[in-house]
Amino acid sequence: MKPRPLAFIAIVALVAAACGSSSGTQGPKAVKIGVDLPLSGGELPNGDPTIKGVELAIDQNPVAGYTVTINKQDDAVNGIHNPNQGATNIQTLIGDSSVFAVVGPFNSNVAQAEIPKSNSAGLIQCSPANTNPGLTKGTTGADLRKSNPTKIAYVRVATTDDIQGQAGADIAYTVAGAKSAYVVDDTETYGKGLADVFATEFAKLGGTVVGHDGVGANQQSDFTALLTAAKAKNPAFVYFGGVTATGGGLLRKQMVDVGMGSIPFGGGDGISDGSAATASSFLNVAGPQGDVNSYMTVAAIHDIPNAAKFASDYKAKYGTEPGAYSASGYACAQIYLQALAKVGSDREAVRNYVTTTANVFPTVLGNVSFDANGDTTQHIISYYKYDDATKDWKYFEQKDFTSGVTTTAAP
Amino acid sequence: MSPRRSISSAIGNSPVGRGSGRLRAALRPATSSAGRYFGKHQSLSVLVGMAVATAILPLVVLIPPFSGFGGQNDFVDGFASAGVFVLLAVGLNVVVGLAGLLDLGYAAFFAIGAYTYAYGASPFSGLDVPFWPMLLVGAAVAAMAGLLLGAPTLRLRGDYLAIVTLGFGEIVPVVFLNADKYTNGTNGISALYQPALPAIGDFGFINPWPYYITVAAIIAVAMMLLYRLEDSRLGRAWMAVREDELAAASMGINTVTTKLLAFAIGASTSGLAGVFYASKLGLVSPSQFGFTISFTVLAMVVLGGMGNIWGVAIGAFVVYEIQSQGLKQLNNFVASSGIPPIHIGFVNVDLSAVNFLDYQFLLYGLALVGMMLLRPEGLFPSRRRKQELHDVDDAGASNQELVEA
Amino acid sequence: MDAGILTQQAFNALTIGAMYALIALGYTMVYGIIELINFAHGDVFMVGSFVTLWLLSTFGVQGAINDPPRLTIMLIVMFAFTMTVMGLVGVVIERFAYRPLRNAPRLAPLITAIGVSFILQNIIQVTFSNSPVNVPRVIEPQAGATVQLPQFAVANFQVTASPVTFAYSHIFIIVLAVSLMVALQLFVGRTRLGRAMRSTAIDREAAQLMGVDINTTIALTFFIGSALAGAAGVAWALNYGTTKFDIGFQAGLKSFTAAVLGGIGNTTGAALGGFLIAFIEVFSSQLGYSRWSEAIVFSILILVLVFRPTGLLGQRLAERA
């Protein structure tokens, strides 16, 4: 370019600096928690209950000396989560100096675009929903944070898919007693990852995977052909890697239609979205005949001390049941508010405090601490089965998958 | 060589056949004096225009409604992303606007360019080819893909070609998604290397300025080349094919080669955009390159004014900013503007109570429909196309008179 | 080989194909008459399924109706109402989004079509939901006739046959779709208005000179096309018992492909294309390649067009650029 960009940048920067430096210092300090979630279109049902969890946490946990508000960013474009929009949003949040920490993102590929930026800027992110192992673990995890390899700036409160897939296989083989399984995934990061781990682990336990197929975004309303083919293979269990929105409920509903209703069905926390009375939940879409014999895992401990209080507070404030990730959003905000109270609103101090492996944060999800990769150290998976009496998921067991050893945790 | 002479040598000296007034209009050189001036100095006008735009845009942050929406770096980062779409749009303009081929799967070439960069510069492949040569490689690979798709299908006419491109646009992401051994499947390829320059070093993740300047430079170069092409023998052949393929063929234009070149050149621009996009985002994954991208870029081209390179570039910028910034900032805008609630009879409108994020689709849709209805030829119609359209209008009007008589 | 499963899959494909074909007819009719790829058409179909939902909830229908006379009346009301409403919606869309652009560059109405598609989706999102919504299935979904095909062996090749279930709701959808297609053929081929439509499609100006009211004819085309999409919406709700604001995109994409595969502008071709695409999809799933089915559909489409450049039943026009 002909005009000297650097000189020009310097001028612009000076002008900008001159314009934006006049803020008083009385009263409580105004700070913000940045939130980056999909907040429009078909993904609003993911983002909206999650941000409400954050709002509720801020309401209920005031920090002396600070007024905390939210800087809200929507990473959906045309109604679909978009990594480029996520990157723009994290840039915006980095640019807003009052933001001391960020809750989000929701989707793994958005995280892939954001982690290098937050890592480079040293702004802590806490994802309420990402469960893809590659975001933190192994070489891919290390590659994403290569700007500051030792300064973790991305943590997450949900345990990873590799552990949940293992739990799914355990349900199919041990709980349901199935020796053969048919696996369906939605070809997306969460669903495919979960389904692949399930298939591997189920085989390890001694079961046979009689088929594994996937259904892409433009096919997720009609499963009859796939199920007709699956039925011929006589599986004793059907496992779905995906979420309700990508066909979980419909798959189960159509299993009933093609005469596979008696075969047990299982999925991960992507189908954990409320009772049969909740509109658009898995249990609601699958219908009464589909709900029977459905299993589901959640990557969290079940017996959280104040889970019921959280649910009732949430309902009192918003008039609806909490979403699948409301509590996670609440927990992320709780961790940040505790850090704020402890070390103030300096980004690096907050980042350091949150990621120090020795620190334990009491949250609505139980006690949370993070390992050297930023993953939660809590590897307990809770098992649920549909209960016809309450028309809702019913907890029956939880297992600890720490370091590959499966032990039944005391409930 | 004067423009007039080069036209006649491009189309031969045979008389233009009956019924091809539009073709004649297409081949008529631009006549206004400003047109003639910039016709000769388009490279200069692109350079000056891009330099001025690049310099002025970051100052938008100082103007009141915008200053509340974020810091200067946010704007510059958004503009750098908008640059990707400007590149895509000027590339698609060659195919749709100049050569008149409807391409509904343009995102496929964007994906191919982006994945090319991911293979050339990421831990996934183990290669670390610098960004600058990768720009050319990405453009070349995308152009090859354009040739591969175009060679068997370009003899299809009109909308049959459109559906083939649409199909190609659907197939490419499905392949990237499901051939997971080679593409890492749905996870995509992440942690791509950033561009670097000797003076600046690695561009990094945080500072948007190097990306902004880089994309502006790429756009400037691409636009200069495209202006030259438009005014070349090939450019006139494109327009001749667009207006009347049979007449163009009968005047000695090799329509197949002409169309293939339009496809390849359009694809290569998309490939450039893909390489830049991948390097800036550091990530490629199949879901980023769906149908909505193809559509959005097409809307940008049509709204900007098909055939007019500057118009298309501005159209792309405007649509991108509306979509990714404007609609998302409406809540902030309304909150800060202090528009009072309106009570007219029993109608109560309190804009500040509306969550505009819920209405993004609606507003975007209304904007598309409204802009098209107000300016059916686009915001900045191409001079040549305008002439052609008026020829058609004249013909229509005379028919109308016949009917009424 | 299991003949039972293949028959079952063929029956599945016929059901899905019937819906694609109904939607494809609207694409092909509109394209035939004004050469517009009406990208909002898939969303008209989607809105149709929500109109059915609204109707059923207004009548307080909760689930299957087992009383045959009541069921018949309900079905007639559902189809008549939804098809009329969607037909009118189609006419309104044409009037405000396409007619003003009739003499504009060809791509201008394509962009407004995209805009209309966004508007329809957002209206449904705001008035109903962003998530899948249940629609009561008035025909008992599991009711059907189960048939045992004969098993036999040819030399060493054993053909087994597991029982095939022909669900009544599926039979109803197939019969209904075929009847509507036949009715459409008769209408276009045998009536004065049908002739006006055909002549307008061939040469708008000449038709106008012969006294055909172009605006009415085009509006009528939109009415019929959108009503058929509405019928597909009802069929969808009957079949799946669920709908969502974005189903129009995927169904529209496939139906448009069907229209082109059959030869765009040709109504028989559109129906044929709809069934063909459904068969390709279903048998990709049967072979365990669901995840590739979209790529397979489009690859076959491209191959067909390379060898038959105007689709399977398209006219071989010398010039229609």
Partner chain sequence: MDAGILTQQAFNALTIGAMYALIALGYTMVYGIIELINFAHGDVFMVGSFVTLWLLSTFGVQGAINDPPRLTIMLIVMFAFTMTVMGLVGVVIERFAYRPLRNAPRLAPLITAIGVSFILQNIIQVTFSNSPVNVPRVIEPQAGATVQLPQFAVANFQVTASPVTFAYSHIFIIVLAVSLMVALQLFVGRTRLGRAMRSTAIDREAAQLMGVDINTTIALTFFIGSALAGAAGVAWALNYGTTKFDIGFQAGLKSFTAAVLGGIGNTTGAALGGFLIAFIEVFSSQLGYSRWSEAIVFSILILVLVFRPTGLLGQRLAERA
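Quick caveat: nothing in here was measured; it's all calculated off a predicted structure. Positions refer to the first chain, counted from 1. What changes on going to the form predicted alone:
Each of 253, 192, 304, 321 but one sits over 12 positions from any hinge; the one at the hinge between the rigid parts between the two forms is 304. The interdomain rotation between the two forms, with the chain split into two rigid parts and fitted on C-alpha atoms, amounts to 14°.
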The other form holds:
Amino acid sequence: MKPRPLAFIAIVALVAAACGSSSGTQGPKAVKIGVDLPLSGGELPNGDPTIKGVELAIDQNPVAGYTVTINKQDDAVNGIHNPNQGATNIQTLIGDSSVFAVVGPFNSNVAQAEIPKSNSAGLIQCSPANTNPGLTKGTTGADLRKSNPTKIAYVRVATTDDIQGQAGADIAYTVAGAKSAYVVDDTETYGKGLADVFATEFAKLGGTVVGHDGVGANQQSDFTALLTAAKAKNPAFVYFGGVTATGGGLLRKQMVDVGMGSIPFGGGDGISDGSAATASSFLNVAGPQGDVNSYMTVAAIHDIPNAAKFASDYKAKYGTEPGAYSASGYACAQIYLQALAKVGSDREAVRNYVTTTANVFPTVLGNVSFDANGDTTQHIISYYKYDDATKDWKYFEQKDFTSGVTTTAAP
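Could you present the same protein in the form predicted alone, rather than the form predicted together with its partner chain shown above?
Below: the lone chain, stripped of partners and molecules.
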């Protein structure tokens, strides 16, 4: 048989390719969900369980016509979340045209650096854990999105600290029975904001704040002098606004060293980072004596609609229990995948769909919707206390600060 000319073969290949395209036989479109979380050093106990929640959501919720993967960015520098790194990361994600939405960040001061950039670019972010009210509310929130003031490009499934601070005060005054408290914060966006609300709400309940100190990064390696002075004021409770990596665990450990170990201690979700066996977690750093009588809150619902299934699925995939914000990371990804199925991967279409206040998203957290500022309409805080039997945080109740309903854990 006479060989065909190369030109003829090329023409046949082009026709075949064209026919394949027009008949719809081309593969699914490859798109990405960007993720920016602290994923190294002392912050790993926060970021790792959260990104695993995102991964699990993508595995379990395929969208016809799309292959969804992750563009992963770590905003920790030397083991601590870093706003400058976050700003660099969000710019990287903006520059990746296949990224149609972003999960993260975890820390509020990182969000403060990222929101102006994502707002300007119109790339939607969903934070599983940011709680500082100023990221979305009032003049501060408006200033962060001044590039596109009417186009919200940041939402969150975590409740804000004007509510979480109330919960911390409720634990101190009602649960622990303390009528006086000493407050310490790490001077960061999240920590100071949370501590300020705690102090205000504790006073409203009838308690007395005997002192409130802010401790910057250069002082977070030794709290001994601060605690010695505080001990003389005889507080019945100590509250910390900040995260483990900015001194939370060390503060509690050094309370024991100066003879304050028997005083109940509380903090927000910044110290919710694993059991005592988890390296660099609050409970690990605080030590066995510091763990006792320690409380913390999580700015999210604990009694999710199908908690047993989520925990079972997570453990089957990763061999460990979910973290405090694994379900929240899953929920952010779920919302994006629903938007992808509904409106496609165009960034503006996704942003608009997610932020439309009338839209309600069925998620692992229950039905989620966002208000005009991008805040979740769920206002539930979960309460935890250290449990010596498991050497871990143990949930004991959750409170809905909209309805006022308190749900107590089953015995």
